[in-house]
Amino acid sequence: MSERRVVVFSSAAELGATLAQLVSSRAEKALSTDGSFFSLGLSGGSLVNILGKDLPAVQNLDCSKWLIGFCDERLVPFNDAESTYGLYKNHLFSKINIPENRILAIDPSLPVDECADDYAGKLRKAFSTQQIPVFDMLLLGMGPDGHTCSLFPNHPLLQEIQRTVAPITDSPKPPLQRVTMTLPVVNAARCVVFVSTGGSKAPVLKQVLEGGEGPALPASLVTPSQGELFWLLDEPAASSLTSQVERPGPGAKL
């Protein structure tokens, strides 16, 4: 297991412009590697916005042999608000030069099982692989009950190792419905990197990255197994850390 990188932004702004240069270094990293695709699997929530603003704005990007996946998806239409999928067309996609075909998403049509079962063919197919699929960056987001992924806190799916991808019908927040990757693909990754912004995350924080009583939160059992782990995080966020981070300047490349 790789260390741990815990690294403090002083704003929110900053944070989003070392976030899309590491998505970047990372793609020329995986490209000059093999040359055949890097893989990123997206998460919902505030990384929408971030990507969309950062990542178009950097230099000479290109998106065209990207693999783009989704760690988690809510089963809604498309151009249902919640649709993750439906936000990055709208905030992302449309700005950069990703093939259509390089965008596996789910299929909201059918019902919650058929729809894992669907999604998980459409990352063995991606992958050329019936093992675990190795994406080379996973983008996590994490909520104030310390979910990640649909991976909620005491869920019967933290214990899933068999399946990639798994349905939940009862997720504690709406809606029920949603698939999502399980913990044996997410510590698959090359790189894990968690976007945490906000003064409301920081006792949640605390627990996931200091330890506390009671279980592990789902955020804290990410430790990928060959990978790189980060946590980046706003000085509000990060307000109720005692443990060494790193706070790098303006401009920092990780």
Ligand SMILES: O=C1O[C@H](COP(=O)(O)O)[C@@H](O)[C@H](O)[C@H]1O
Contents of the next structure:
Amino acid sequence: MSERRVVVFSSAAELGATLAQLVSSRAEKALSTDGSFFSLGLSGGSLVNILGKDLPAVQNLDCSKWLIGFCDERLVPFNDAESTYGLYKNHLFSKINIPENRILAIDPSLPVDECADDYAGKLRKAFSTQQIPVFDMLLLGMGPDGHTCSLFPNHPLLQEIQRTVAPITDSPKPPLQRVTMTLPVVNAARCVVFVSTGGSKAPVLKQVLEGGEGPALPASLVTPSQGELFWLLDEPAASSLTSQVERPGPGAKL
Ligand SMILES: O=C1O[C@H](COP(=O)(O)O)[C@@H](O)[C@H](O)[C@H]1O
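Taking the form predicted on its own as the starting point, write out the structure of the form predicted in complex with this ligand.
Following is the full complex, with the preceding chain placed first.
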């Protein structure tokens, strides 16, 4: 397991700019090592606006060899305000040169079980040489309850080790029906980056990063077996932490 880096920024704006640089630098690294594509898994929620603002601002960004997947998705039509794909289409994909056929989206017209299998099949095909998809980078969020992707506290899906993508029909956060990457896929990634901002995340961050009573929360089960693990926080989110964190100056690169 690799070292975890907890990095705190004085503002969400600085966090966003550094995140965008980190994505761009890992893309360059992946393309110079392997050459074929840079695979990036996106989460929904607050990440959409951060990436939509800061990624297109990276100078000379070339996404023509990127492959986009979704760490989880809500089973709603793409034009529904809850659709993560729909939000990224409007806020990010329309602003960068990512080829449409390199975006692996779910088929929201399918029943949820079939939708999960269909999306797992798309991943299998795209990562043809691997049994389990190994993403170059996954960007994750964390809810105030400690959930990440659509993996919720005390949910049986936390034990899922057979499937790469699973359906969920009883999501505690609406909408009820979603599909999600499972922990084996998340923990196989080469680089996992959590992004958490705002004071509402402070208590759960304390628990996830510094431990506490009770069963482990989903976000604390993210421990990439060989990849890097970053937690990028703003000051309000980090306000309850007492362990050592990094505080880079403006414009720093990770
Ligand atoms: O429902 C979801 O929530 C999490 C956390 O979102 P945030 O707005 O608190 O950052 C998100 O990572 C996940 O993709 C989404 O489906």
